[in-house]
Partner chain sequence: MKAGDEVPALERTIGAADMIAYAGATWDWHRLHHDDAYLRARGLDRPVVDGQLFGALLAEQVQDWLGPDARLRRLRFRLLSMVFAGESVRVTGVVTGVVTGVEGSLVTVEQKVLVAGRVAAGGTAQAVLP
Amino acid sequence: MNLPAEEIRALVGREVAYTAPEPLGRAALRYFALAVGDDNPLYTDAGHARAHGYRDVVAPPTLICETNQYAGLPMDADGYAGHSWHIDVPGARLVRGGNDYTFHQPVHPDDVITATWRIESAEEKAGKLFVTSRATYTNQRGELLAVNEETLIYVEIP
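Would you be able to provide this chain's structure on its own in the form predicted alone?
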């Protein structure tokens, strides 16, 4: 892969933010739990959630990390409607290198989520481009809900 060093450095610091147009709502929590196969009653039963110290049902943890659930973004050519950096690396394919999630507090149906993504680093190593970004998720009160550190790897197509 032959990307100019200045082009790689220019990626660092890019930032985008998405704010949901409305609160998550109970249906989003219920549907996401169903989709991921998690029948924990904390996600669907307010009485159960209150009995365990929560003020209401809570969201499955990674729901807010999937911006396609609430950001209202248009679908891309592959049908995905969530966050993407849209980095075009000629002759390479994108491989997801992993995510490291930190959850700070429960998310409730009345929360309006803002996801702020920032590219923290971009470097070429061993013929691959590694892009690390950090997403912070906050609610309408500015309270930190979660952080997602994601690594994307662009691998040369032989």
Second form
Amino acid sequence: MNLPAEEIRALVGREVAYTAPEPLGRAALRYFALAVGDDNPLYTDAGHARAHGYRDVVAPPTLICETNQYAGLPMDADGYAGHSWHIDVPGARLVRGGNDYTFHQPVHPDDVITATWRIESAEEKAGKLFVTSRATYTNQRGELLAVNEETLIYVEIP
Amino acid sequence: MKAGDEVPALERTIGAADMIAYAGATWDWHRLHHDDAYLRARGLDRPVVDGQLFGALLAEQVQDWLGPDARLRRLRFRLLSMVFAGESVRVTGVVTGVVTGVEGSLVTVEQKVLVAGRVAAGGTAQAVLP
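Output the form predicted in complex with the partner chain next; the form predicted alone has already been displayed.
All chains and molecules follow, beginning with the one already shown.
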């Protein structure tokens, strides 16, 4: 791996937080559900959601973990406008290792979301660099909504 | 409900319009999902479906099956192979555990996203049913 050990160690503990400039909004929930093809009325019908123990419509569970809308970042050359650590490993390509979402509380349209990303670990194993990050999603009252742990793997191009 | 029970499969064809809708809904306009020149330069002949969409389908399958009183607590998944514009996916699930606690039953489901004979993603969902 063409990245010195001290640079790998220095990745751990890097942290960045993004706070949305406005509440999530009902349209974001409805748009996401429509895009996925999920017609569950919990996401669009407040009466139905209240009948099942929620105070209002709720966001489809994975919405909070998957949007770039909180980040407020410009679109890059690849058309991507979301969070990135910009880790450059010469001669390696990036592979996504997977995600682990934990849902702590339902997400509602009036939530103003802050996503805080932190690198939890970075280690080289068998010629590959594994970087594990955790995103913690909270609202304007500091309530924990969800956690998203994801692993990025940098693999040397032979 | 018990270990070994099958969850009804969820089937979806992911066309270009669906991919555009998902890109918009998630504010993710990466060229991998729509730009022919970008794809050709990387040896790909069709747009690649955003893998996070499969997370949404895994959640949908479990929520639909358990009903509106169930709360999804955890979803882990790995992307195993690319899915391309126009392909049809089939999400399958098998119950691997049911544990009864104070909140209700914690149900664990092992899931797969299958497409044209390959496994595009694999995951585990956990939900509480009061």
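Positions refer to the first chain, counted from 1. Please read all numbers here as calculations on a predicted model, not as lab measurements. Heads up, when I say rigid core I mean the largest set of C-alphas that superpose within 1.5 Å between the two forms.
Core-superposed comparison between the two forms: the CA of residue 69 exceeds or equals a 2 Å shift.
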